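Shown here is one chain on its own, the form predicted alone, set out as structure tokens.
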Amino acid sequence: MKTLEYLIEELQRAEELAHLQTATERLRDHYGISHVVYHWVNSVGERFGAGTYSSEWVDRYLEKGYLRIDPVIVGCFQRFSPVDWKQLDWSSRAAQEFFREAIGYGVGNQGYTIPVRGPSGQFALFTANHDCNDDTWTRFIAANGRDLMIIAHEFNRKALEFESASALLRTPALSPRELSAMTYLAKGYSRARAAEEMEISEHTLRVYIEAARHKLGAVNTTHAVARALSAGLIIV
């Protein structure tokens, strides 16, 4: 197994976003837990997020607009500390539901998320999540909660690199597998299809989506494909 240290190393070396989403994989092993997740959103109001959740509980919770009522997020979004899930208000009966439907899309009973914040509104959540009893979750944070910390600015810090390293460039430069997910999306193909065309996992195919749709300006997917073509960046 690879060693923690190793694994920081790793993200500090990442050269595009779905580096990321490797990340958030590799730590999910190293730690044996059920999930980890690191969403965020830019300086300009973009989000972004890499992460082991299933990608139909991620499309069923943009379908349903879940940001507006997940505890997580309104809970730690006026934050600094970092928060386990049982002391957020789960008291209303939407979330309730909405915590029920969680967990029966693999999402696991509990979780600890750290806020972090950056330069010009920046803000990011990073999460690990399982699903066990309140001791042996208690347990977990307390041996492991300091290097989440530091997992979680590591993160963060790597996002902010990318930003700025986007902001400098006049014109889009999709990376190869940018390309072949814009090309494969413009040719009809399905998420699932495309994934399996380029070996990679859906999750990761996601992170190259939404990379390549943020260095296009684009609002969406259909917006990034178009603008793809349009510029000449791919040819179907």
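Please supply the coordinates for the form predicted together with the DNA, as a counterpart to the form predicted alone shown previously.
Here we give the lone chain, stripped of any partners or molecules.
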């Protein structure tokens, strides 16, 4: 499909985050649907979002902490495949009130959300939203679901380029022994056990831990292990 290629090429040319905002608008118009939204979240809250939802709704959403109620977020967080909103669990009272409120702010009743995960626990959602009946939506997804997935990944690729390229390149290199030490500690070994495993004295092991701590800018062992894991330096 030529149009898809064109949209993706345009996306790849984006040079700043604001361009992603434009891209969501263009996609919405191209597909003739109510909304297109790309956003990523961490455990603390929203980091970045680009989309066509009204700013009133976005403000309201953040203010009320709907991140922890929204079945789309909660459901997608433990799923791998894209989900049609109909498949989600809307049974709790909080969820139903949330949905009614969303509709009131111009959100369509149908939605298709694609979860995308990046390195170091990064997590993003790409959503297509529309106001129509079930059959129409099912046909739309059957026709465009695969393209939307490709687009979702292109969005995330671009977002990661902007946001984490710098962060990843800043990660310090640990020496082999330091990496081993971090790995054993991440596995729950005590310093004594880890030293035994590495066939060195516990004193020596401590030197590695200290060195790794300083390189990683960590204040204690747990912190150092957490950073090494997040940076992808070690795999448990």
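Take the two forms, superpose them, and find the largest set of C-alpha atoms that agree within 1.5 Å; that set is the rigid core. Note that this is a predicted model, so its numbers are computed, not measured. Positions refer to the first chain, counted from 1.
- In a rigid-core overlay of the protein, Ala212 has its C-alpha displaced by at least 2 Å between these two forms.
- If you fit the rigid core between these two forms, you'll see the Cα of Ala14 move by less than 2 angstroms.
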